[in-house]
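Encoded as structure tokens, the following chain is the form predicted on its own, with no partner shown.
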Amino acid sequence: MKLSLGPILYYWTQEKLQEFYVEIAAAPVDIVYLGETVCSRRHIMRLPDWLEIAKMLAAAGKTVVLSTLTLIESESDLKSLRKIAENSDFMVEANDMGAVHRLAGRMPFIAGPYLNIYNQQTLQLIASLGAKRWVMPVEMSLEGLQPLQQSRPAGLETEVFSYGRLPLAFSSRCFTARFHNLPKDDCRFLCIDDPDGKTMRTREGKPFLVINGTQTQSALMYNLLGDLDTLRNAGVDVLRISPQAEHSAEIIRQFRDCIEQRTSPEIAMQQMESVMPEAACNGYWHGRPGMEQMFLASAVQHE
């Protein structure tokens, strides 16, 4: 079973990004996804900058994948998509059907988690267009995944989002700008002040959602480390970890140690509590509301 590090979903400074990926180059992760998937206005990193980081990671033995935007809104977004699709050095993760059709017949690609692949027919179609791997939609359960695994095309790998704030929805509106009473076109890039997004809480003070520019995320941290056996038994090939502002390398190490049976999921889950921004949840995997946490016998329940 391989580990992947998904694209950074937040807006970080160039210095922080470079330091982060230097650390990741030494981390025990197999696949690294790079690029902006949330908002095209985030322009600190251009494609040549991402390619430089990609080359550094490839030299460190990582398989690098370039990710595309999830919501294409303008001609400039299309131009960026074309440049990514036409690169000849790295595979591409397609996060909308425009990217799929741009890549189909040209090169193998990764079908991202936002393509709404929920049944065997859609999975067959994506594979026929050239997908080498597909990423299961984050709200799909083990029960929903099993029939797709039983009928998936030969040679097609399955990747599951296994750690991080769940990317729940995208909008043409910018929620961060709205929070600051600013229009989207004059957002002042204030999301850079929230390296893990801005947490929204209920009236009782409980974490509910996180706003991240045009993206809405779960406030709780989706964590399937305790479900490693069911992931393995379901034939999942790759577990995806979504980056956070601090301790991502530690999260990767905990997953790696469990995969290679150097430690137990129970112990690893306890150790991870101190480096997670919020409590864990895994409800979707169990066919339950996403905010719920189905616990190991030794775990302490979070409400």
Second form
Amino acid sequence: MKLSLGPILYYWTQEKLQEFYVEIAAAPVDIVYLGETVCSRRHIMRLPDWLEIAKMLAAAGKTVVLSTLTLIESESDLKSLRKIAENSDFMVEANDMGAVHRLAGRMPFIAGPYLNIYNQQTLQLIASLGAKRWVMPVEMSLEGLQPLQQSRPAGLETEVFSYGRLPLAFSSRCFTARFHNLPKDDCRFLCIDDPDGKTMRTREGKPFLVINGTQTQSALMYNLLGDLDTLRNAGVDVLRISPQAEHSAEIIRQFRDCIEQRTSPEIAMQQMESVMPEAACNGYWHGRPGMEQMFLASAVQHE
Amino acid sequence: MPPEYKLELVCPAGSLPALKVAVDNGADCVYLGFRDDTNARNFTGLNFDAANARAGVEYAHEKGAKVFLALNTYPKSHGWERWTKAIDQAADNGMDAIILADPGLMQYAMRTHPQLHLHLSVQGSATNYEAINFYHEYFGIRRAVLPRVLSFAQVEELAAGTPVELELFGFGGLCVMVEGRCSLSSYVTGESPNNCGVCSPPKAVRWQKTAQGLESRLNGVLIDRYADDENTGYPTLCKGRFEVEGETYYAMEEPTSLNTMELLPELLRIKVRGLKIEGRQRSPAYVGQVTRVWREAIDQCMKNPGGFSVKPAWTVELGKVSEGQQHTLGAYHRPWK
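Switching forms now, from the form predicted on its own to the form predicted together with its partner chain, please provide the structure.
Shown next: the complete complex, the earlier chain at its head.
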């Protein structure tokens, strides 16, 4: 079983990014996804900057994948997409059918979690277009995944979003700008002040969702470490960890130790409590509402 | 000679009476779903069984209107046949097009019923011409329904890059999120538009009178709380009031309806093919009223686009049936974003 680090979903300063990836270069993770997937207005990092980090990580032995934007709305978004699709050094994760269109038949690609692959017919189709790996939609359960695993084309790898705030929704509206009473076109890039997003609470104070620009995430941390056995038995090849502002390398180490059976998921979950920004949830994997926490309830208290 | 350009008014039919009312009031097309989770309005008491669907197609065709079948959820592996049977049935019934989101289903439809016209559902999340052209190239889709997140300038840019006809939402409920890219509902309730054809399903809703006010909850999560003098709204979870850093407000979207009527001349200029009215869950009376108003508006605009203006009487009529009694141009008007 391999570990991957998903693209950073937040807007970080260049210094923070550099430091982060230097740390990741030394962390026990196999695959690193790079690039801006949330908002086309975020501009601190251009493709050449990402490529530089990609080369540094590749030199450290990581497999690097370039991720594309999820919501592609304009000609300039398409231009950026084409540049990524035409790079000759790294594989690309397609997060929109427009990206699949650019990549299909030209080079192998990763089918990202937003392509809505819910059944074996669509999975086979995507594989026939050149997908080497696919990432399951976050709301899919073990039961939903099993038939796809049983009939998946030879050589196609399966990746599951296994740790982090769930990317639940995308909009063209920027909710961070809305919070600041600013129009999106004059957002002043204030999301850079929220390296872990802004928590949205219910009117009785419970953490509910997280605002990350145009993206809405779960406030709770999706964490499938306690479900490692079922992930392994289902033939999942790659577990994805989504970056957070602090302690990502520690989270990676806990997952790695469990995969290599140096520790048990129960102990690891307890140790992770202090480095998780919020409580854990794993409902989706169990076919339940995503916000629920099943089993291991003794180890991680849900609110 | 190519057929003359016409903007089609595409109206919702949640039942046979709604279909008839839509057709009688001037709908060019109606769209409907079967009575199960194969469509994105899978509500109790709504939609069509086989006999009603046949009767609906017959009624519409007699009066020169088209019928589209919404088959716009993503089938899971278990139950795949429910979706393919629905496609077979649409072909048997002589439906004019099916509205699909799932690529696997498009492939099935194309191979099994090559004569069937395919439309890309809004649930397909296609917001750029590269995505639309993908579905065109691989499955021959004729029309794409655009998510309610593009500005008008972006729609115009997109239209120039594809041979596929475009259909836009003109009136009704407003999704603030990209359709097909929202799992908020399943995060809270286990059921989402993609996997079950529902959003914030009624069975998860609880209303409760408390000392702080009337509360609406979705599977236990507090969506909003109303003072005595406030209008209540259905607890669609993106339209609740939440607290961010000490401020309580509509953090995602106010309860409001989309109304793009003032954009009609622009839609004609870029030759948008379909103007879609949302609301298969609404009553036949609603469908009739909205269809009548839009029919009149489109006819007037087609006759004289340069001199078109929205009649105050139309706005009043539509206002009576809108969610939250408020209208917005949504994303078509860029500052909304």
